[in-house]
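Presented as structure tokens, the chain that follows is alone, the form predicted alone.
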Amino acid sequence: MAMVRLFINEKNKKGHIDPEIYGHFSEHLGRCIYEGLYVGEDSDIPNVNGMRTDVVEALKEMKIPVLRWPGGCFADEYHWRDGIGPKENRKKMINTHWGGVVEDNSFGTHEFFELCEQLGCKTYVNGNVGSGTVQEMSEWVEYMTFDGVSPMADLRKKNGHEKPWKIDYFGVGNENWGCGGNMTPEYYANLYRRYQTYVRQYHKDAPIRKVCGGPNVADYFWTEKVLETCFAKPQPGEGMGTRGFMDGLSLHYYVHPEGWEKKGSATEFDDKTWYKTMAKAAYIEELIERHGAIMDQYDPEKKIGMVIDEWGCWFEVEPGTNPGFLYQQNTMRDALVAGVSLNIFNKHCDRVKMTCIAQMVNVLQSVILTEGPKMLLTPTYHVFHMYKHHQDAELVDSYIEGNRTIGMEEEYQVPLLSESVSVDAEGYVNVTLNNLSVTEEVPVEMAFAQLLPSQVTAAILREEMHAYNTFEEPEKVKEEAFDAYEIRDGKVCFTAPACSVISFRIK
């Protein structure tokens, strides 16, 4: 295999990588909240105020920056008053979206903020537009954030929390083109204008960033019509004009290698399906660029963030599990999808300001799986852990010379290697590199504009493409130290194994 060259201009800064690009999503779905994150104060499983200690500690080690809650589709049937006050008095309901099980509302607003405080992460709350009222949403924001005398602030204090919390991001509805109400873009955009008016900013020093419900995959019509309704296009020489009442516009995209109707197995697949999966993961870049081009017409200064708050692999559920719980295993294929996606998000950090992988625990492309008192870290967890130094760093220019395309069908070709590079506040150059081939190792020579490397640490995630962790073998796939490199003439030289994710920190 011919050597490829990775050129890095560490002096050419291209943009800032917001930590929120590494965000996560927790919905009242399956065993994500209950059993995954929350076990209750009386559980035999070690917990702090009901939150699983092992899961919280693992997420803190991964440096989780922001958490989205309570949905998802669940958000537009969630009525926040059902989840406050004494737990024995909270209203029970059937979760009609996910599994038809009883939702007892024991995890509500207070519990969510308790979890985020333990994690040390920012908060992203999704409001109910589909089946809720403006008054309901407005009073929830007042309940959470108002520090003064008011009916909702008094109710919060009565329920045991004297001081208000901080909402960092607030989503006005979710998937309102589908499960959130089957709306037209013009209708939703007008509702958005109305609802967001009553998401009051009670603290000038703690602003709530508002996220507007954006498109599903390649629905460019939705993006155009929502922005057309919420914005006035700036005229030549006028500058920005209105910001359209929003700080972010969402985008949802899931990887289904076999299509939406037949999603395929999470663990049983051939080489052809592997490359199809990688190609569909890489497709997110086209979506970012094309939706971004529409956003540029209304927001040329890129003050509105693209918020990809649902992304990841969606396969068939594990045999024998509730189909409404969306529980799936997590292989090296998921790890490479995560690596490719995060590299793309990094490279588009001028527009992409937050993403949330779906979902955090026990649902879809999870970073953690639990079974009673047991917990394991998935291959996807290790990728997020390896990439954490990109958070709050500066994206720098990088280019791979000799990076050819690979695949088994013309329609599903992907680059052999995927990379992104940043420089952090400590002066380290952070490099993340993926080898998407399932068979070929690749010799790599990494060269810099000025840097002469003297300190190098590296980690690798590598295994056969079907490999995954089980509760019987929880560390079959794990991040390991990587020392198979050498420094020659100011360059870092190494071989990237097939089906691998590698991270470097270089000074």
Second form
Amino acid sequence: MAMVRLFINEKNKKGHIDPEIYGHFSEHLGRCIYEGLYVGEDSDIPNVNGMRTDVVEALKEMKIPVLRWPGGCFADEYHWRDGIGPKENRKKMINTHWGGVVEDNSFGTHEFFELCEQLGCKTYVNGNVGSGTVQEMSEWVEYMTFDGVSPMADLRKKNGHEKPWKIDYFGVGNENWGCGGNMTPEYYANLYRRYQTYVRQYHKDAPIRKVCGGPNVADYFWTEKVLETCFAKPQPGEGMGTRGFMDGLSLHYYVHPEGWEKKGSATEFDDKTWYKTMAKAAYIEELIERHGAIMDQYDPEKKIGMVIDEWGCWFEVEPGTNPGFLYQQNTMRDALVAGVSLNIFNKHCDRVKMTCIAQMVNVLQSVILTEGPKMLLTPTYHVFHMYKHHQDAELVDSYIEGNRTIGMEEEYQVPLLSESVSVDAEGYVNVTLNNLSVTEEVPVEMAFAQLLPSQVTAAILREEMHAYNTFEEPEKVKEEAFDAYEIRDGKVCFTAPACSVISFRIK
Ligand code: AHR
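May I ask for the structure of the form predicted in complex with alpha-L-arabinofuranose now, the form predicted alone having been displayed?
Below: every chain and molecule of the assembly, starting with the one above.
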């Protein structure tokens, strides 16, 4: 295989990589919240105020920046008052969307903020537009954030929390084109204008950033109509200023290599399906560019963030598990999907301001799986861990000479290598590189504009494409130190093994 050259211009800064690009999503779905994150104060599983210690520690180590809750589809059926006050008095309900199981509301608002405090991450709360009232949403915001005398602040204090919490992001509905009310874009956008009015900013120095419900996949009509209803297009010479009502517009995109109806196995697939999966993952770049082009017409200054608050692989559930719980295994294929997607998000950090992989624990493309007291880190976890130094860094110019497309079907071709590069506050150049081939190793020469590397540390995730971690063998796939590189004439030279993710920190 011929050598490729990765050129890095570490002096050409192209934009800031917001930490929130590495965000996560947790819904009241299957074993994500219950068992996965929250086991209750009386559990034998080690916990702090009900939150599993092993999971919290692993997420902190991965540097989780933001967590979205309580849904998903669940959000538009969630009535927050059911989840406050003494637990024995909380309402029990059926989780109609997800498995028809009893939801006892033992994890509610107070527990969410407790979890985020333990994780040290920002909060992203998703409100209910589909089946909730403006008053309900407005009072929830008052309950969470008002620091004074008011009925909702008094109720929060009565329930044991004197001080208000901070909401960093607030989603006004979820998938309102589907499970969130089957609305048309114009109808939703008008509701959005109205509901968001009552998401009051009680802390002037810590404003809540409002996220408007955006499109599904390639529904460009939705994006256009929602923006048209919420904004006037700026006239020549005019900036957007404060004319809009939103800080973010969401986008949801899941990778189903075999299509929505027949999702295919998470662990059994052939080479053809591998490349199809990679191509479908890489397609998110087109979605970002095309939805982004519509956003540019209304918001040329890029003040509104694209918030990809649900993304990842969605396969068939693990055999023998509740189909409503969306529990799936996670292989090297998921790791490469994560690697490719995160590189794309980094490269579009001028518009993409947050993303949340779906979902954090035990649901869809999780970073963590649990079984009773056991916990394992998935290949996807390791990718997030290896990419963590990109958070809050500056994207810089990179280009791969000699990169080519690979694949087994004309329709599903992908680049052989995917990369993104940033420079962080400590002056390190962070490089993350994926080799998408399942057969070919690739010799790489990495060259810099000015930097003569003297300190290099690197890590690698490499295994056969079907490899995954089980509770019997939890460390089959794991990040390892990578030292198979040489520095020659100021260039870092190495071979990227087939089906691998490599990260470098270089000074
Ligand atoms: O993540 C699972 C579901 O996928 C979410 O509840 C919904 O928003 C999306 O359709």
